[in-house]
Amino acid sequence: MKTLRLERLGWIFMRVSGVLLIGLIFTHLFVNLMQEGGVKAIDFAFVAGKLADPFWQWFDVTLLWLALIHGTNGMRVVVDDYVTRPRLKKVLQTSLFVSAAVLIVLGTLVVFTLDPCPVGAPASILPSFCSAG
């Protein structure tokens, strides 16, 4: 019985995490693709001074977190229904979880441990709001 209740749950997260996945990619896209310049302005500074803004390192992290969430669950269904031998099975979901773990820490450290004026960095590179020296 516990087992279905958690099996409707994850049918519920992955509609849920899908649409609001549609809606934070696209706004992802259009924020940094619409932007003068298109792709070819994406560099250290644009990142930077993104990921400076709380609002911002906020809506990158709920961003990953969803997508590998969202994904880490797909690849278990998928590993539930077509891995037969109980201990692959069980090697392949805990590899999948562990992986899936350390992703999410190393980008959530990422997102906000980013130094966006980083010490001796050519200032070319920089956001405007860094001070040269």
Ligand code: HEM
Second form
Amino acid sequence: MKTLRLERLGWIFMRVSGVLLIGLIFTHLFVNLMQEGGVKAIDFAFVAGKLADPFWQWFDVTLLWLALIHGTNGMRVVVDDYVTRPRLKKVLQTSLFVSAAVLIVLGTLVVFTLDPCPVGAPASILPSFCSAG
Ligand code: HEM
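Could the form predicted together with this ligand be shown next, to go alongside the form predicted on its own?
Expanding to the full complex; the earlier chain stays at the top.
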């Protein structure tokens, strides 16, 4: 009974997160690629400048969490449907869970702790606000 309720929540989560991910991913691609210079303009200053802004921090973390949970839960269902050996199923589903958890923790740490103005780095590679003041 409890498993059924969880599966139902999972079914709803996959539909809702799928719709949200479309908006988040296309915004992400548009902002990163449609700047002057296109993909070649992505450098440390660009990324550090974005991640110094709380809006982009929360945007990225939402994208990170939704994409990883959506992708991992999707793979969990595929494994559940196609892998018949119980031990192999357990190993695969545990590996999926562990890798998603590690990526979520590391990605979240990067987004919230990246130092945009590391001491000793040449000013030419840093965002312009590092030299102001
Ligand atoms: C041509 C395609 C892509 C380019 C050029 C690109 C570029 C970038 C860049 C420059 C960053 C770091 C700064 C920022 O937040 O914008 C980033 C971060 C990120 N991208 Fe993309 N991206 C692409 C496609 C995607 C797709 C398809 C997804 C998800 C399905 C995605 C998910 C993410 C996530 C979750 C982060 C934050 C990672 C973290 O630090 O934890 N990206 N991307």
